[in-house]
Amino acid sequence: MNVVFAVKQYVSKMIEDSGPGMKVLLMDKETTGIVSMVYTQSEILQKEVYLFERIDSQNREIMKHLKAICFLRPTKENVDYLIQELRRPKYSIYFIYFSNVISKSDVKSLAEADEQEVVAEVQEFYGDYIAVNPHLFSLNILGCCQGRNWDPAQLSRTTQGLTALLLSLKKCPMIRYQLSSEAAKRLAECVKQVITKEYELFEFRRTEVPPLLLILDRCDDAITPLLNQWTYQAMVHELLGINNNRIDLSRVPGISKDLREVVLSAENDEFYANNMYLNFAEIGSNIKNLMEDFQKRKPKEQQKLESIADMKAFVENYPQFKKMSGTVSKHVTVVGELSRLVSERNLLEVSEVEQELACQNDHSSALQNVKRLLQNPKVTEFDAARLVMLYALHYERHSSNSLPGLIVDLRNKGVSEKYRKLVSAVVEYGGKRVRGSDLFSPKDAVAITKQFLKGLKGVENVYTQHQPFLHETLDHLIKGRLKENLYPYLGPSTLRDRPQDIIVFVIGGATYEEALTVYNLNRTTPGVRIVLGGTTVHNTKSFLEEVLSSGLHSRGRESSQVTSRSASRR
């Protein structure tokens, strides 16, 4: 179950099927992103694809010496563009691939438009999602719900993305969903409808234990997306933002022109692949080792690399080093910027208190620490509001709740009204009334013992104590202990055996911290394979946008292998 491999295979097959000769790849806005996540331009160039065009681009030249490979989402708009294209073809022959199920009537319209008989084939290749990591996918949808219910257009897109994922991995799953979420039940029903309607497509070889699709709602754990992160991939997304593997560094002081936007992709960046799940301290020393290895080849010019600034100076003074290893200069820049932000925003101290709010149950200590940080001028309004949100979620019903006082402290600090209002919006979004689970106080004896032992041992790393609620959910699921009264099956049948292939989908967005949890579970649980997906992959900033777009704030007060099918269904 590797989503990067699945999409990559589709793209390879499209190019191979068109045969030898020069080609153009014709895509739409979304499929451009889907392809760019799994292939670099230079890799595709090696396969005789010399031109990349958008179907909606008005001024494309006529190039009859090129074959066209069209990879498009099956939207009405794209079908209309294709009909126009086929009436006046710009290329010699067309291989058309839709990223999802296309209706018979649309295929008929295309056939009627193809008067010059330039279409060689029309097929469905189900790469209709963004493959982020081998075990993580996203649909890049921000703001999927209105209140507690789906926005209809986003429900339709999510159903398409999720069914395409199942088809690309060749899975016909049993479905479980979070009972406390109306949106989860609705999505489960929509996916089930597609599986029933397109039953021929889902006739895969039966496995002994059927795969399982588990649909969850972000509302059940609003804590995880609010925390600062300390592993490389998650930290880059939290502090700089990752958008389809691209990081915008244009705001970095003194940045050189060629580093204004960099790409971080584990597929073709070995350092990133080896370090994306390591914590910040290890990455710093790994970069240092990498550079020292290079220096050993230049014994005359030994220099000591003590700080990030030394490293940057070293890279700038060695153009040939830059040439040899753009990778290193990129990572030194990224880590340098992370390091600058950590000290500028006092994030070590902020993160320690965040972790206390998420993992401990000492109200008076937590309150004291939040109040102390709100007085610190280095703490930004964003981080100050985030601390108060975490406090509000954890101690929502505590007898000594001091939220009104903290809101006053935020106002005195000069925190904008937008962030002050967001505190109550976050509680409205993911507070106790909404959650189907208990995020903070472990109820069963095993969990209480674990917490007690953890307290005795002390914590290895105060910045990474927190484990997403997803960890507990998956742990219970793998052990066959996930309660059916909280996560019922859709339909009459249930799974007798422990699940082996699990697809988890989070409505309202997953996080890189949860992706790390899944990565570790895959590594340490033999016989179990888990893939995580979400409507998007959040950092704190995008999560707060999700909360805002849900409209709940308006009530807030300031207080695998290729599966394809011929679309003509011959």
Contents of the next structure:
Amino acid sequence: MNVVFAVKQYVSKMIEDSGPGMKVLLMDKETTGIVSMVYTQSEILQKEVYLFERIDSQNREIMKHLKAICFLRPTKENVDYLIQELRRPKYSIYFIYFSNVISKSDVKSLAEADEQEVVAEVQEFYGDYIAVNPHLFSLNILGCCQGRNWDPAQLSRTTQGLTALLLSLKKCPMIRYQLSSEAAKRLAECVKQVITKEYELFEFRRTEVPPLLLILDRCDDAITPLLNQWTYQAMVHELLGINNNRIDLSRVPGISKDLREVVLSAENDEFYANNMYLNFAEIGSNIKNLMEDFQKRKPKEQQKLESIADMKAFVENYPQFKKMSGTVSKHVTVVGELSRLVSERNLLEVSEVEQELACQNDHSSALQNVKRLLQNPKVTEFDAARLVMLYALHYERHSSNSLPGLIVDLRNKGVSEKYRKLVSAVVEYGGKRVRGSDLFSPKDAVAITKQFLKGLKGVENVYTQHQPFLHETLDHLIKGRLKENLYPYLGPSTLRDRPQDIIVFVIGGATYEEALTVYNLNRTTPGVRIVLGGTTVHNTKSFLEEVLSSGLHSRGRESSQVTSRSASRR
Amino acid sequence: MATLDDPGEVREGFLCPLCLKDLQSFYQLQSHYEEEHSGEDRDVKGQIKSLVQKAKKAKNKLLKREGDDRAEAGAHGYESFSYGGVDPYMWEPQELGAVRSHLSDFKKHRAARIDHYVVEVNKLIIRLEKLTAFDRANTESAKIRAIEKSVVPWVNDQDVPFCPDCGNKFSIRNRRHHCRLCGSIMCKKCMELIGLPWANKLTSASKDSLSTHTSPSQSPNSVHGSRRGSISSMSSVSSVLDEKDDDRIRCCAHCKDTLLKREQQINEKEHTPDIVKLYEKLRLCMEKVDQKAPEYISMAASLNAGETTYSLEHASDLRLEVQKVYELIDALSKKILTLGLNQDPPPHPHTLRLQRMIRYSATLFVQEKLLGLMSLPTKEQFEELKWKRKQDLERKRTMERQVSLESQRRLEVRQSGLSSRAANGEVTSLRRGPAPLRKAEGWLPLSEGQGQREDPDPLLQQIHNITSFIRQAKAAGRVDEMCTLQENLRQLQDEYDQQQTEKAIELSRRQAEEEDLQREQLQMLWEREREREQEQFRVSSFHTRTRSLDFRELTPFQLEPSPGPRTHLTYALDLDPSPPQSGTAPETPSPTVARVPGQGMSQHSDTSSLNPFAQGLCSPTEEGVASPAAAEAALCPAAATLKEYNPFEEEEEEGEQEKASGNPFGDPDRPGPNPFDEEDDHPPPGPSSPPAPGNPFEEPVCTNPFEVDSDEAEEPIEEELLLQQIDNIKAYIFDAKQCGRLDEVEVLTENLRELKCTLAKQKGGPD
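One more: the block was the form predicted on its own; return the form predicted in complex with its partner chain.
Starting with the chain above, the whole complex follows.
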């Protein structure tokens, strides 16, 4: 159930099967991302792959002494490019791997183009998703829905990605979906369709308890992607943005040239792997240790390099030292930037109120706090807007709801119209009317007691009180208590035992906070393995873009002018 | 464990896991096994073997220098964090995902198509051969034409009013020309000529290759061309006015194109570019290194350990050889890098990139492998090493003897507990058999690297074994077995707790006696290791006294410092002046601490208890964890107090304190994160935790669950203050040492000793 490993295995297999000799890896835009998530350049260099080319790049040189490994998505364009390539081959021999099911007719047209018999292999290797962490994958689709329904192109891509995931993990699951979401049902049906159609592919060794695929919709929990995060990975994504493990630091003041873009990959950065789920403060102290460690290893020129033996030792340690210096400067820069942003944007205070809005039910204090922060000049328009969004989502139906007043406050603060409009769009996207389950008030006696106790004891950490709704859903699922009237099975058969292998997919994007939740569930629940996926992995910014692109607009609450505007966008 | 007659003594030494018979040494144990239990369970023998191997490995590692320890600790970090479930990073290896091959389909379609082209190209080559078979220079043109016409039927002139290539109308001035290879018609402009030498080259090469190689070179254009040729079947009237270029053969552009491609293919086949030749050599060298380097490394490791299995000369020869290969790799890759750089049309950028990448990967290879190539001892060093090793062995033997004596005494005392334990032992060892999982991994309780090697207490060993069996059973999904095992475990734990209580009382009484003997041993073992240690030794000697000094205990913990202390280390070592988050950092014990399971804790206390040694051996990494007190202080649930006594903060970051109060993670109200309180719930999987109760500082507060319960509520608070103070002073000492103010160190150390005495007294009281 390790998705990183699954993709990595596919790639290694491709390379191994091509035998010894110099190789070039021929990819398309998406597969480049897929491969780069699991392999570093130096790792892949060791396997004699020296060049990485895009199939659509025009000025590739003829190099008949290279073997070509083609890893491509089975799209029309790629097949066309490949046909051209085979007609005039640039490399001596071609090993072709498609990342998903390819049609027989495409195979035929490729075969007919291979007049020089340069193709040695044609296979389907189902690495058709971005493996972010061992338990987290993404499809990097932003804006998967139009209104409440799928964008047809994205539906088919998502179906492909999800079925590829199942195939790569060798799971033929039972499917449950969130009833309140039409999109979830649609996707579930599409996946089922593929499984039925390609039943030969999905014939795996039967496990005692069949795996379970649970399809959820983001609109059931619009709160989680709106919160500021304090664990390393989530925080970096929220404040700086992670794109295929890459972080753009070019906007950091005074950044040095080689740190403009850094890679944070748990696969080959030990420090990151150890710290990605720790909170900001812990990382602060850990990075100090890293620095110290580094300083210790740093050669002290004046005293150390006196004898030849010392020099030799230095040279022998040099590569390691260099590698380490890269790690140190990278993390110091990233953490430094994070803490700069935290103080600049007053995020501690903002986050405290966010958490209060998300987790507590005290309307008047919440309103007061939001109003207070809106007056604070250090709070950015982005954060101001998200506070109001959280308020709007939580107290949507509250008797003394004063959202209009807050919107006015936003305007007075000078928050741009885009954000003000988004407030109502978010409510439209994930408001009470849409949600299938209740985000805020506890449902059963146990939960009520829990919340009561929590209120008595106080919370452990004000900034990390929030548990994603997903936690509760999964908890119920693991305990076999997830209600079938809210999350029905697709098809007649149901799971009698508690599930063991669970794949959760969130339409509209998962978050790193949810990834952390799943990570912790994996570690604390014996016998259960959970993999989380989403059309993308969101931070607040990308989530708002998602909301915007879904084209939902406000109903009534804001002025009609807003309605017409956002309506005309679509 | 020098005191011999101790009723509550923990059983340790070389116990037979099956019958719990106490044997004097490892070798006896092994032979005992082979005699008594040979038929019973093969797996157990595997366990013992793996135990021996581990112990050996551990010893080797001990000899290595610092630095390694930390990496190891990191590697084990994950494992110890997870309790119950599994860290996704640790998920078991999985097989390759589903695949589907389309190759046979592909080949079928291709074969159908390709036959056609093979025929076409072969036809062209055969015709070309016929056209060049006779002596053109000495043949009349009319006769040539006749021969040419006989090779391929020419298209009728009337059928083609326009040049099919350029579309110009044929006329008297724009006359028709026939392709001699396919018979088609084109205008002069579109006509191509084939020289005789070139034709010869093609035909001769084809003769060789055609027999073996079926793939013709053909392009879509040539498809077109040959089709056109095949349309014409009628013989045509010759175009009489063809010029005389008898030396060359006329043909259409398409036939020429096909032939050109054919030529290219032939060329490629024969020609290997320089880069390929060099590259092949490079790979050969790399393979050689992969072969030789491990051989050398094992030699060097053995020599560095003072063993005499290999000769020093042989090893250094090998080293030289390997180094030469490295140089060759370097030279070859450099050559590849500069290939063609001076040529006039500079190579394609992609070629250059390829060359750069090859060079880069060669450099990586050399760097990585060269790093692992440890140096050999000089002759003098080697002699010294040999001597040391001998000493080590002797020491070990003495120790064994001692241990065996001890354990014999203990045997009688603990007879009562034996029966139940023996039963358990059998149950578990029987269970071990059928599980397919275990076979591959040998003795799992050990192979999981939980941080224990030789368990001084058979009870603990059992507890530990069962814990790991439960884990295995879980993994294998055998719920019923798990229940039985868990029941077992519970019983064992109860008994263990009881024992600990007894033992703790007993041990504290024995402290004074033990002290002297232990100190002697310690002096002998460690004093000569480093001079630097002396400094620290004084600081920590107070602890040293109180620790159990079994040599074997030391081994595992040196190797596998638990993540517990590492985390706390971070607080003690809060030294970095730069990033602003430093203010927030030190007051955040919360999540980590809360997360550390009982197991981590027990290991933790051990590690700290070993500190004096650690400082001697791998000091730089652990200097900061001055003592269990420090670690304990960091663990203290009240984060607010932590703030006060974090020494480095006081010294270096005083200014940041106010700012720090806004810190999100230092919430003082964290409910009961102290994992020590939970010791009853968590089985202490680290069986080596019991030595800790011997420590008067530590034991009453935390390690022993019994004590925790009985402690007065006010008591720990006072202790806490003391501990804080101790901690502070230690930090000062550390700081002073760093700055080289030795006189200060002196005074502070004195101070510290006093404080500790007070603390010890206080704790001794309630006991």
